[in-house]
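This document starts with one chain, in the form predicted alone, laid out as structure tokens.
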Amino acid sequence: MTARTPFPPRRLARPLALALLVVGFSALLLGRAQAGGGHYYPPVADPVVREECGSCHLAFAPSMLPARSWQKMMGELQNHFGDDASVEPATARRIADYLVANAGDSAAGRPYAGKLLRGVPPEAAPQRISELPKWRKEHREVPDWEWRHKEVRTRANCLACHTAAERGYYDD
């Protein structure tokens, strides 16, 4: 009787190692694809937030800004980028609570916002995603005329170029 070894015979070792390598690489690619390749920001899941914010523009992912930005923005709804976006106090509280809980510097938002919020000073409360250093770097090659195109009109119109933005994907 021959003694059994805990390892596969040599003729099986190479194919087994190759199979493990393929499985590991596939898992890495699948994980990256599911995360949007570093350009994924979970879309707004709360129906009230999606309805209220999305009635005028894309309901931006809360992880795109720090909590202090959302707090400031929600405190100035009567002058929301030149418009009065005021809502009932209870609705404003619900929206603010959701945005802060899922902000880029919160436990829920941090895994997605790391790169986007890099370079933002800890005391800063940016109001426009398009003013973040990472956003500017990502969009530096877009010519000025393209921002003025009739189907784009503004740097806040992510959907003009990122057609899957409502689902959280901002890859080109």
The other form holds:
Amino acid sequence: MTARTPFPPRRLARPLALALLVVGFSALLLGRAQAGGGHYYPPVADPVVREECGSCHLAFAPSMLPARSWQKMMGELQNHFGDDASVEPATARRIADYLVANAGDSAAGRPYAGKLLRGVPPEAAPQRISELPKWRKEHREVPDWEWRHKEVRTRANCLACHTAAERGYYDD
Amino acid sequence: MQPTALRRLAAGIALGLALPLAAAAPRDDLLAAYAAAAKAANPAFAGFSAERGQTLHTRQFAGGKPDTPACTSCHGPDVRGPGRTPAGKAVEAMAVSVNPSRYADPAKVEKWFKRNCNEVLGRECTPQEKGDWLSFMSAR
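Mind pulling up the form predicted together with the partner chain next to the form predicted alone we just looked at?
First the chain shown before, then all remaining chains and molecules of the complex.
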């Protein structure tokens, strides 16, 4: 934690912001995240998927998107959010099979997806977990400066706030 | 010394010798392939330079993505320490001295050279640049 604060000084008047300075950024998020009900999203178990989809960011839980989202993504890896995430065709097939089999609307993934896919139109193939209506709702109370904090920087950085995300837990 | 203990000692020595050799072989093969390609592209090529590799690793480029202008943007300022991607994923140290398992899979090395050079320089790295960079990491 550096001495520089990422939020405007007027926020300093708020007890919450003062607590943040004392306790530290992650501790605050931890406390807040703990307030909600727990939910388990099984982490990626396939070592190839973990390696190929978990080097640049958290290997996102397959049950957090529907199968059609993963299918679309796996067909466009060359231009993956501006990055080249392409892999050999045989590897791509293996990854796609795994993600689809464990997707949030598949037999294996549905029990875990909970309400996360609620509100996604049946024809839509959202590419971001962080743009799902339900995800937005869960995170609407996270203030703007928190997203811009240098330890977060992007909504895709689940690990900054959910330190147990790699084990499938988002309530800590 | 018991014969079994002797055998164990001999096996230990053989293993101790074989492991570093096995780990270094793919890296040596890669360097040899980069050298051959560098020589073909430029007959005046006179070998790799860890110093040039260091410059490549630390230089700020303008041709790639604005949020990752240098290799150090993700691999961190210290090659013997960890780095972090923009999406917050930790990346293990790149220096061979602290991370001997690195650069053991040529396909992996090539995959990441392609991705990361495009990311940072906005183009692929030349065989000479790859060899220089790998020489730098091997010397650290």
